[in-house]
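The chain that follows stands alone, in the form predicted alone, written as structure tokens.
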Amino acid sequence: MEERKTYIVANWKMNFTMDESSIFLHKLAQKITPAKNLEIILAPSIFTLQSLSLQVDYKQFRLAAQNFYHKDFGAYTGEVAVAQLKGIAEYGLVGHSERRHIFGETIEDTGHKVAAAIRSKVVPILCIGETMSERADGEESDVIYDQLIGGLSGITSHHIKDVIIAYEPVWAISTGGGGTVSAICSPDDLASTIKIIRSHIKHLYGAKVSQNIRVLFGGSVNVENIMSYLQVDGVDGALVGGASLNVESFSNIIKKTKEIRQAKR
């Protein structure tokens, strides 16, 4: 049986210049070296994509792009299109909650770029997760299976394989760099949630796909938690916001997730 990817996704968000994205690429690189079948994904803002692209090691690392257009041309003044990306990044972050609530993004949204990923070769990570109020409501199953339903509306059975998901309870992230949560996912509150995502994807597309499809965490993960999360069965990697910004802290991330791996082997 093969051995079974794990991912580590930093997203930078709306942080570091051109110069000190390449700065810490060149400190990050200095401290890591390649694991088999683990992916560390680094998603900068979008105007360093490319000078990134050709400073990267790919052996390291693989990038990927925050957000990005549904079309893949046209008179659509300030966005770039998924089909511009490729070549650049070889993943793209879709309705990262930050879009949905800050950006006003929709579901409906959520599926054009879902699909235009695909199309365009480029690995979609679906960012799906409830707020406080709709948990509070007990409607977090019901949520979940929206955004899922809406965010893998246009592609087919065939493609689902190339898709990852992404969970990220938005009464659980940070405003990044140290900032304040409203409260914290617990390793059982995230086992009960990754049942029913699962469980969602098994009634879509079956038991197989449901088995074997990519699902992250990203909740606030930092170097204190990581560990314990990744021991979450089901749990395929991580979304890392705040605690991706220093060369440090990540690492020892990485650092982390190599040895949890070892231990489960």
Second form
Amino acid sequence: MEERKTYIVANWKMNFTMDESSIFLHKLAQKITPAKNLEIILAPSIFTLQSLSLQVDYKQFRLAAQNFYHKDFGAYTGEVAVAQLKGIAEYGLVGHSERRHIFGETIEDTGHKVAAAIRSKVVPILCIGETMSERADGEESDVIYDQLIGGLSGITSHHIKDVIIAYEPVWAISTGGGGTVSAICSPDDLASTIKIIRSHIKHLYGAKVSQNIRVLFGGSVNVENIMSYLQVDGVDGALVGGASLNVESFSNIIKKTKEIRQAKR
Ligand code: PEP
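Okay, that was the form predicted alone. Show me the form predicted together with ligand PEP next.
Time for the whole complex; same chain goes first.
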């Protein structure tokens, strides 16, 4: 089996002005030393991406777009094409739960976006995850299957290796940071869902792909719990929202990640 990299992704959502982003990056850069097979990805708001791309040291960090449109160009006022991110962002989030649940992004939309990202050589990070009520009704496996089959509908077995999956149970997002629902995904919950995801991928693309595909976890990850999540078999990193907005806490998450990577060797 290939050694999979570890990924820590900071999703800044709609936070930080241009100056704040730049200062944050400057401070974070002073605290982080690059490590082999560990990729730190920053997802700032779209309008700060370009200026951060000029500031960032690519030996330390990579950049991601939080969202993009799937058409390559044209009359789509207010949208940014993934094709326009070339040379700026290497990664793009697709189907984050806030896009699905606040902005009505459909499973079909995610399929178009993943395919567009691959076309433009941007790595799509396809976010999937069930709501609290879907989980309560025992539907999580079916929901995740639908999100995978729809999100990956345009992806052949040749390109699936270029896709990253992020499992983010909707009920666990931002619960540690002042969200409205108070539930935390336990490492045991995570372990069983990761197995479900990898078995769906096996069904769709075969055993080798299911072993090699990168699967991240997101849902109130912080410096206290990161170790317990990264210890779960089949988890390749974390997508961090609230705790990525503070230089101290985000740099400590990275330090813990390095420790656990070394311990695993
Ligand atoms: C997210 O936005 O993807 C996320 C996981 O947020 P938080 O870490 O705040 O739960």
